[in-house]
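Given next, in structure tokens, is a single chain: the form predicted on its own.
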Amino acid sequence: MSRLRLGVIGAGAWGRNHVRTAAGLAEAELAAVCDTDAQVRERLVRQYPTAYVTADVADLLGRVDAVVIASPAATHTRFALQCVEAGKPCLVEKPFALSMRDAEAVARVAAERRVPVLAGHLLIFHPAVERLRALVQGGELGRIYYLYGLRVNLGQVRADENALWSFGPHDVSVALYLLGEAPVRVAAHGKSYLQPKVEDVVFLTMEFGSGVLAHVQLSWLDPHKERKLTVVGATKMVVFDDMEAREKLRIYDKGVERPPDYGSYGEALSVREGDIFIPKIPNVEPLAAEVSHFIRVARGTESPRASAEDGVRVVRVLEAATRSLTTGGAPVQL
């Protein structure tokens, strides 16, 4: 089987990682890269002399079999539609779109033309998140009560999107992936400290029909760099810490037990302290796993793990959270 010719649109801060990943894959070749910045194109020519470098998307589409879209968020919809019209499968980086209208348009056209479109929900390809989902879906944690995440850092400050749209797609997509359901109610509080109308910090809360509550703190204005998720179940609790070099997942055999029969109030609830288990997690780069999966989807040998419809579901949550932000945190029904 011939190698898939892969193209990348956008080779900036994150797009350069897609370029590097595509260039290193055995099952595909980095055929073309598109970027409007002349200095970026000069760098690409030096680093990847076998790849075709251009400033024109149409030029790239004529030379590739599939496309990764890693350009600025405001261009995602336009380029995704352009790829679908050309019959080229595409992986659209987060955020999938900046509005429900745009997200649904891409999903609708992709379905009509039967062209695979994937949402760039990177963390669902993280081996620790895969293991965590198996724990949740397999019932090992018991009934899930709530989960909370922390995604904070100092920089990179953006002017074209706030912390919700920059960081939020990661945590929203992971919550939906773990629980296998979409929230029914969303609320968000945030503040703009550095730039008018661009929230630097956002506190997002999602309520699910199953009774699960999820809370996420998002900020690029924080003294710490943290990427952490805690899932609390009736039987066990799990902490995923992506800043840990090796021990990324810790499973706590802890809980609060309520015996069926008890004689006094003091016997009604008892805290159970058990062992802490640290599973071995495969050392797999999520981006390489994601792009390899995209290549198999583009070849028609695998179904999308994060489809255009998944992109729509995440954008629906982010758009509802944005409405909540503008009303001072009032809950929004989905």
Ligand SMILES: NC(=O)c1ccc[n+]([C@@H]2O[C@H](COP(=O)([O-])OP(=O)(O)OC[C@H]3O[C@@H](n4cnc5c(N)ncnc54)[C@H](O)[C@@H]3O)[C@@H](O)[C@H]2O)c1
Given for the second form:
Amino acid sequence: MSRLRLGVIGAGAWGRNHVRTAAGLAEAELAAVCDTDAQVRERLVRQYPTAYVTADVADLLGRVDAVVIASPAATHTRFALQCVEAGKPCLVEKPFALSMRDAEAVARVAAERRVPVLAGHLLIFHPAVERLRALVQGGELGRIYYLYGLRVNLGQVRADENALWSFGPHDVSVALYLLGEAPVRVAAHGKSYLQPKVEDVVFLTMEFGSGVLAHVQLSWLDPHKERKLTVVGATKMVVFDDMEAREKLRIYDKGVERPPDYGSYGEALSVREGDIFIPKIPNVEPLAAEVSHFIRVARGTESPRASAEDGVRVVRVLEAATRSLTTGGAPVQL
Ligand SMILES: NC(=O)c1ccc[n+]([C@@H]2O[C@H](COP(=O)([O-])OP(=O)(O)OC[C@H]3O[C@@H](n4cnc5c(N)ncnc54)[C@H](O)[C@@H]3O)[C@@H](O)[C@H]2O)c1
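Could the form predicted together with the named molecule be given as well, to go with the form predicted on its own?
Below is the whole assembly, all chains and molecules, this chain first.
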């Protein structure tokens, strides 16, 4: 089978990882890269002499079979629509779009034209998240009570999207993926300290129909770098710490139990402190897994794990959270 010709739009801080990944895959070739920055193009020409480098998206589209869109968020919808019009499958980096209107427009046109469009929900390709989903969906944790995530660090401060739109797609997509449902109510508090109207810190709460409560703390103005998710179930609890080099997942066999013969008296609750299990997680780079999956989708041999509709579902939460932010944290029904 011939190698799929892959194009990348936007080769900045993150897009360069897509370029590197595409160039290293056996099943695809890095055919073209588009970036409007002349210095970026010069670097690309030096590093990838066989790739076609251009500042024009239409020019790129004529030379590739599928496209990764890793340009700034505000350009995602325009380029996704352009790819679909040209019949080229595309992987749209997060955030999928900056409004529901845009997200739905892309999903609608993609469905009409039958061109696969993927949402860049990278973390669902993380082997620890895959394991966590198997634990949640397989019932090993018992009924899920609540979960909370921490995604904080110092910088990169963005001007065109706040901490909610920059970091939120990761945690929202993971929550929806783990639980297999979308929230029914969201609320968000946040503050802009460094730039007017660009929240540096956001506290997002999501409530699900099943009763699960999820809370996420997002900030690029924090002394710590934390990438952590805790899931509390009735029989077991799990911590996913992506800052850990090896032991990324810890399963705590802990819980609080109520003997069946003691109705509802609090005194009858007994704490169970069991073992801590650290499963071996395969050492797979999520980005390589995501791009390989995208190639199989573009070839028609797999269906999207994160489709345009999944992108819409996440943008719906972010847009509702934005409404909540602007009203001082009032809950917004979905
Ligand atoms: N999945 C992840 O973990 C992850 C991580 C970081 C960033 N991202 C996302 O990737 C996207 C890019 O982020 P970044 O940090 O690389 O930003 P960046 O500003 O460093 O890079 C953007 C690049 O796009 C180029 N560009 C701008 N307008 C363009 C246009 N019209 N046509 C072609 N190229 C254009 C710029 O010259 C720049 O090189 C954002 O949507 C961001 O949210 C995803």
